[in-house]
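Have a look below at one chain only, the form predicted alone, in structure tokens format.
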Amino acid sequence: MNQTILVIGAGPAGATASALLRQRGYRVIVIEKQHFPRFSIGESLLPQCMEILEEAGMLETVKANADRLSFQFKNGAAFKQGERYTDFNFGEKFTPGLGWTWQVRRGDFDKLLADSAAAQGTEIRYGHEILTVDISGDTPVVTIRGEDGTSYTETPSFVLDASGFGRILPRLLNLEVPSNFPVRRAIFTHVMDHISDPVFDREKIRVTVHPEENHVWWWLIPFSDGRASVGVVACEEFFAKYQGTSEERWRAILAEDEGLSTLLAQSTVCQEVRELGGYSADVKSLYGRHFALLGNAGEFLDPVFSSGVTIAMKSASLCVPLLDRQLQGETIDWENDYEKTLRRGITVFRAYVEAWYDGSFQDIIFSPKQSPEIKAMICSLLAGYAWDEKNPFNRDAKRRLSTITEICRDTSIETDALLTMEGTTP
């Protein structure tokens, strides 16, 4: 097969798409501006990712290198605010499928996937940059600048944008629209954590809610070599109250939570403290003439439920079979089979993110009234299975979350009766 697909970006979306395309016999060229390994956030994977890695022929490669690269086995998520604590075990989720994953340093993880895609025959051009993309003709015309500064063109059959926060096609093709999420910022670093608390579970991501501002939260993502990724997320107005360098602000906010600061009392920063702001994004459409957008290049919500890599890989898994059929001569309904299907899961994640920041989801997860059935359904979402249509919480998620919030907040409600009335029971 002599048809060529050009992929922009060698991150998880691009590497996964490339592997899936190579399985179908296509020539794949990846244009990647940076050199790998390179730093990225999004270090706590979800079990849904493991199934897509297996589909792309990469799971065994990741397993074989997990110990060498200090990937931390992950079986769930824990949440804490003051004395309140709850956790979710992915093995107890509603949706069938894998109940484990890893926490990874993304530089190493992304390079491993890119190397795996290259081993399957993908051509990756590191240090090359997309300059222009013309989709007006019968085939796309892409102008690229190489590492030596000279420009050249490629005329692939199709372009997949997996450029993440670079958002190449949205910028070049005027596809960007403002996100309706409030502007938030993350300040983060890696530490040698030196956590000695025997109760602390390294096999779960720890999300800590600020003791007074429930829209402010910390992530703590341990790796297997004693390091951890530690970051705080808040709106710009909250951060404006703090002065100094990124590290000074990071430390000042950490000190405001007694439990987390005690847990990390012996930790030492081992990487530059960085900031990322205004990361939420959206586009007019996820596809168009001769192109489709994958992962964060299309839409990014928020890091709170670690959905970014999952959405990236899911978009590749959905897109490649459709593209294959189109290039074989079939007429594809991209609106229904790609745009609406991918956004259906994103909408579920969005409902949970919105409920997190308005406090209602926190009331649910910390409530002593949790039922095992409801917890299992929520656990499926936290494990990344947002496209499981059999899960009642993936259908009309916003209304169902509102119902459960009402249950948790009002002790006069008969829980079992209301759940049955709402059709929330399995």
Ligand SMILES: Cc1cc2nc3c(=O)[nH]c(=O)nc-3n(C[C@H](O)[C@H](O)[C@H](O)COP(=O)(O)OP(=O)(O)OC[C@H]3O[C@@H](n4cnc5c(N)ncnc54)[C@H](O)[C@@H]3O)c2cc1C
Contents of the next structure:
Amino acid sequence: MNQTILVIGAGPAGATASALLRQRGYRVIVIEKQHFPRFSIGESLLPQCMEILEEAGMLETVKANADRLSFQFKNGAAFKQGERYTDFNFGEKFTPGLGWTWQVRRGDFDKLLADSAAAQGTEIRYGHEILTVDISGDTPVVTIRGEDGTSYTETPSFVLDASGFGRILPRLLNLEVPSNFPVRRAIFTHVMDHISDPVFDREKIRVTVHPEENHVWWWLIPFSDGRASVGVVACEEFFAKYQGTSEERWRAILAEDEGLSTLLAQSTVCQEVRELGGYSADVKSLYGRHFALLGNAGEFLDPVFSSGVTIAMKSASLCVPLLDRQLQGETIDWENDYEKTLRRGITVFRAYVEAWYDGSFQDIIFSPKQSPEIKAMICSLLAGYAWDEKNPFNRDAKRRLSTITEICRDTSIETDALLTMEGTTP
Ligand SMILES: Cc1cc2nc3c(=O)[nH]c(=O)nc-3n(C[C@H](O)[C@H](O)[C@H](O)COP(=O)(O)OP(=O)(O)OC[C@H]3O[C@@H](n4cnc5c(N)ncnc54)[C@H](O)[C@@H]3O)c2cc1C
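Alt. form predicted in complex with the named molecule, vs. the form predicted alone above:
Below, the chain from earlier opens the complete complex, with every other chain and molecule after it.
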């Protein structure tokens, strides 16, 4: 088979798609603007993405290198606000499947995946950049600037845009629509954490909610070599109250949380403090004539539930079999089988993200009224299993979260009696 697929970007979406295409015998060219390893944010993975790593023939490679690259075994998520603490163990989730994953430095992780795709026969051109994409003819015409600055064209059978925040096709083809989330920003860095608290669980991401502002939160993502990624997320208006450099603002906000600043009292910053804002994004359509959008090049919600890499890989896993069938002459229902299917899971994450920022998710998880049954269903989402239709919480997430929130907030229900599923299915 000599059909060529051109993939834009060698991040998790691009590398996964490339490996899956190579398994089906296609020639794959990846155009990647940067040289790897390069820094990327998004270090806490979800168990759901392990299944896709396996599908792409990459899981064994990642396992074999996990210790060397200080990937931290991760088995859950912990949430804290003031004295309130709760955690979720992925092993107790409703959906069957792996209950663990890793926390990774993305430069190393992404390079592993890209190298694995290359070992499977993908041609990756680092330092090359997409300039234009013309999809008006019978085959796409892609103009690329090579490392030496000269331009050249490729005429693949199909283009997969996995350019992440580069959002190449959304920009070039005018597909962008504003996200309906307010503009938020993250300030983050890596520290040598020197955490000595024996109760601290390195095997979980720790999400700390600001003591007074429910919509402001910190991530603390430990790696296995004593380092950790520490970042704060808030809306632009909140950050506008703080003056100084990124590091000064990061420190000033950290100081407002007694628990977190005590935990990190001995930590030392070991990387430049960076900022990223306005990352939530959406598009009119995830596919079109001769192209499909993967991962962040399509829709990106929010960092809070660490869903980005999982959605990126899931998009590749859904898209490639459809593309394969199309290239073999079948007519594909991209609208149902790609767009709606991928967005079904994203919509579940969206309901949780909305519940997070209006404070209702916090009211649920810190409430003494939850049942283990409901906790297991929520835990599945936290583990990334947003496409599991057997999970009642995935079928109508927004309404169910809202019903539970009402019960958790209702002070007339004084009993600590656990909520039952009947309470959530009026
Ligand atoms: C603050 C923050 C925290 C986050 N935390 C998490 C987390 O804990 N867990 C998680 O799963 N996700 C997290 N995410 C999301 C995560 O970063 C992304 O969802 C994920 O990296 C998307 O993968 P991707 O393959 O789509 O894109 P990327 O990983 O961004 O890869 C895209 C690649 O395309 C290349 N590219 C761009 N433009 C061009 C061009 N013109 N030509 C050629 N190549 C190009 C880039 O160099 C890049 O290598 C977070 C996001 C933010 C903003």
